[in-house]
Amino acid sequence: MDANGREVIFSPLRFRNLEVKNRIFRSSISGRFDNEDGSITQTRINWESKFAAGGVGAIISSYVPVMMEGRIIAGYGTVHRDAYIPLWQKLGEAVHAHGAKFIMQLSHSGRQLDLPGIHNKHRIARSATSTREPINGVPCQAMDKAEIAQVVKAFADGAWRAREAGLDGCELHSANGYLFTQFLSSGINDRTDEYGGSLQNRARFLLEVIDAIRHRVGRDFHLQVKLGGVDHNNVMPWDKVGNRIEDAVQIAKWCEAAGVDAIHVSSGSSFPHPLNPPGDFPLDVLSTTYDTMITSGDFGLRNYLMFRYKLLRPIFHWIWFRLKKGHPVEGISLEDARLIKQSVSIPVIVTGGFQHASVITDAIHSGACDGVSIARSLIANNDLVKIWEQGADQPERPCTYCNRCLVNAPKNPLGCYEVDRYDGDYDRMIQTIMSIYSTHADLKIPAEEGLLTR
C-alpha cells in the first residue's frame, strides 16, 4: 500500500453474489438516449460503455421503470416488457466487455414527474398521497392496495428480466423523492392505513418488494438499496421536514433482515435537491432549457417565470440555497453513510460530489463506507479511475460541480457544459457531448404490417 493509502480505492469489493473490481461505481445519471416505447438504444450502449472503458468497478444504471406509468422522463429505457431482455443483455455484454459490472436501478417515479411523455401526460400519477409534489406540483392519487400490489409485481418482474439479460443485479431506487420514498418519508406519507403512520408501516411497501424480488429470482442475485439518509424534505419552507438519520438507520436494518445484499446512501426527498447533486444551480441555464417542463405539473410555469426574469431569480435563490448553507460539496452524505455502516454488516456504497482519491481513501478508512458512487464528476472526467491510478488525486480539469449537465438535461444531450474546462471551445465541447450518438444506424424500408394499426 501507498504512503496514502489509496489502493484500498482499487481493491476488490465483495458483495455476498458479487465482486466489483474496485471501490469506484458510475452512480445512476443519464440523458434521452432511449426510444418513446421504452427501448434501449445504440446511443445508451455508447454512453454507458464510456464510463466502463473509464476503470469504474461497476455502473449503476439511470432509473429503469418497472411500469409505463412509473416513467419519470419519457426516452429513457424501461424494463416493463419480455422483449426488452435481449435488448438490456446487449448492454450488459457491452460493459462486461471493459471488465465492468452492470447494476439495474429498478424505478417507479410516482408523483415526482419531470417529462412525462403520452403515456403519463394525461393520467393522474399514483403516490403514496393525494398530496401534489410540491416544487413542479404534480397531481397525484394515493394509490390502493390493489394498485400497490400491482406495481409490487412490477418491481418482482423486472429484477426477473434483469436477471434473464445477464446483468450483475439490482437495485432499488428508494431515495430522491421517487415512489419509495413517497411511502417512507414522514414528511410525504400521509396514509392512515397499514401503508402509513409508523416507519414500519411506512416501510411496508419497500419490504414487500424485496420480499417479492427474493421469491422471484432467489438468493443468489444480488440486490442493493438505495436508501435516503435525512430527507431534508423542507426545500419549500412550508413542508415537513421528513425522516431521520435514526429512520433511515432502521429501514437499513430492516433491509439487510429481508435480504439485501448492500445500502446505497443518497440524501434529500426529491431531485434535483439542493443537497443532491450537491455544487451550483444555474438559474440562467434554467431560463432557455425549463420551458419543457412548463406543463409537467401545476407550479411549472411559476417555477419558469422565476428562471425566465432575472428580477424575479432571487426569490428561487434564496429558496434553494439555504438548505445548502453548512454543508460540503464533496462528500456530502459520508456522515449519515457512516451511522448506517454502524449499523448493518453488509457493505455501504455512497454517493455525493466526490472527486478527489484522497477524500475517497480517507471515507473507506474511516469506515464510513466500502465504496463510492460518482455521476457528474465522471461526466466530466470519464476516465477519473485511471487519472487516479497514474498518481494523480484529482483531474487536471476537474468538476466545477456547476451543474449545467443536470439543467440542460430536461432539452439537450447530457454531458458537461462547462466551456472553460473545454478551453472556451464551444465547437470541441458539443463535439465531445455529441460523440455517443455517431450510431450509423443502417435505414430500412418497414413492413407494411408493420405501421398500420386497426
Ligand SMILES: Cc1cc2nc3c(=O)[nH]c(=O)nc-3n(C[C@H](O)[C@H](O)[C@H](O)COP(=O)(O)O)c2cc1C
Contents of the next structure:
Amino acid sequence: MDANGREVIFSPLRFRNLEVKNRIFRSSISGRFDNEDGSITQTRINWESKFAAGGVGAIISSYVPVMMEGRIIAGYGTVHRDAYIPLWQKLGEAVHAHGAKFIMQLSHSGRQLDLPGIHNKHRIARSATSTREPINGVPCQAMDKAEIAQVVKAFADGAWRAREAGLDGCELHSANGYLFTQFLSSGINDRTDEYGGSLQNRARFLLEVIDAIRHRVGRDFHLQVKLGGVDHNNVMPWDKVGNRIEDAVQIAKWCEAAGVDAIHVSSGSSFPHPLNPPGDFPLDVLSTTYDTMITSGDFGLRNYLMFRYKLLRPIFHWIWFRLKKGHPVEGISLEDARLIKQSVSIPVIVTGGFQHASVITDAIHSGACDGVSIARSLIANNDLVKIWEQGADQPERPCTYCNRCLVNAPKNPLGCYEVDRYDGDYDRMIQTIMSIYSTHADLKIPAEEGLLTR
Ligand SMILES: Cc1cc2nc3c(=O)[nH]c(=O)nc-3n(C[C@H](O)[C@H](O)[C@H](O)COP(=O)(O)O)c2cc1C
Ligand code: SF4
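So that was the form predicted on its own. Now I'd like the form predicted together with this ligand, please.
Below is the whole assembly, all chains and molecules, this chain first.
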C-alpha cells in the first residue's frame, strides 16, 4: 500500500452475493433515452456503456419504474413487462463486456413527478398521502391497501425480471422523495392506518417490498436499498419536519434483518433538494427548461415565473440557498453514512459530490463507508477511475457542481452543459452530449474507442 493508501479504491468490494471490482459505483443518472412504451434503446446502451468503459466497478441504472404509473417522465426505460427482459439482458451484456456489474434501480415516483405524460396524466398520482407534493404541487391520492399490494407485487416482479435478464442485482430507490420516502418520512406520511404513524408503521411498505422480493428471487440475488440519511423535508419553510438520522439508522437495521445486502446513503425528501445534488442551482438555465413543467403540478406556473423574471428570482434563491449553508459539497452525506455503517454489518455506499481520490480514500479508511457512488463527476469525466489509477487526485477539467446537467434533464439530452469545460466551445459541448444518440436497428455493444467523453 502506498503512503496514503489509495489502493483501497481499486480493491474489490465483496457483498454477500456479489463482488464488484473496485469501490466506485456509477450512481443513477436518469435521462430520456428510451421509448414511450418503456422499452430501452441503443442510446441507453451507449450511455451506460461509456461509464463501464471508464472503469467503474458497477453501474447503478437510472431510475427504472416498476409500473407505468410510477414514472417521473416519459422516455425512461421500465421493467413492467416480461417482454423487456431480453432488452435489459443486452444492456447487462454491454456493461459486463467492460468488466463492470449492473444493478437495476427499481423505482416508483408516487407523487413526485416531473412530466406526468399521457400514460399517467389521466389518473391522479398514487402516494402514501393525499397531500400534494410541495415544490411543483403535483396532486395525489393516498393508496388503499389493495393498491399497496399491487405496487409491492410490481417491485417483486421487477426484481425477478432483472434477475432473469442476468443483471447483477437491484437497488430499491428508497430515497430522494420518491414513493418509499413518501411512506418513510414523518414529514410526508400522514396516514392513520398500519402504514402511518410510528416509524415501524411507516417502514412497513419498504419492508413488505423487501420481503416480497426475497420470496420471488430467493436470498442469492443482490439487493441494496438507497436510503436518505436525513430527509429534512424543509424546502418550503412551512413543511413538517422529516426523518432524522436516528430514524434512518433504525430503518437500515430493519433492512439488514429483512435480507438486504447493502445500504446506499443519500439525503433529502425531494429530488432535487438543496443538498442533493449539492452545489449550484442555475436559475437562468431553469428559466429556459422549466417551461416543460408548467402544467405538471399546481405550482408549475408560479415556479416558472420565479425562474423567468429576474426580479422574482431572489425569492426562489432564498428558499433554495438558505439550506445549503454550512454543508460541504464533496462527501455531503459522509457523516450520515458513518452512523449507519456503525449500526449494520452489511456494506455501506454513500453518494454526494465525490471527485478526489484522496477524499474517497480517507472516507473508506476512516470507516465511514465501504465505497462511494458518483453521478456528476463521472458525467464530466467518464474515465475518472482511470484518471485516478494513473495517479492524479482529480481530473484536469473537473465537474464544477454547477448542476446544469440536472436542470437541463427534463427538457434536453443528458450530459455536461458546463461550457467552460469545453473552453467555451458551445458546438463541441453539444456534439459531445449528442455523441450517444446514435441509433441502430438492433441493440449493439458499442466499442470502447470513441465512447468516452471528458
Ligand atoms: C441528471 C441527474 C439525474 C439523476 N437521476 C437519479 C436517479 O434516477 N435515481 C437516483 O437515485 N439518483 C439520481 N440522481 C442523483 C445521483 O445519483 C447522485 O446520488 C447525486 O447526484 C449525488 O451524487 P454526485 O454529487 O456524484 O452527482 C441524479 C442526478 C443527476 C445529476
Ligand atoms: S453540468 Fe457538467 S460540470 Fe456542471 S454539474 Fe453537471 S457534470 Fe458537473
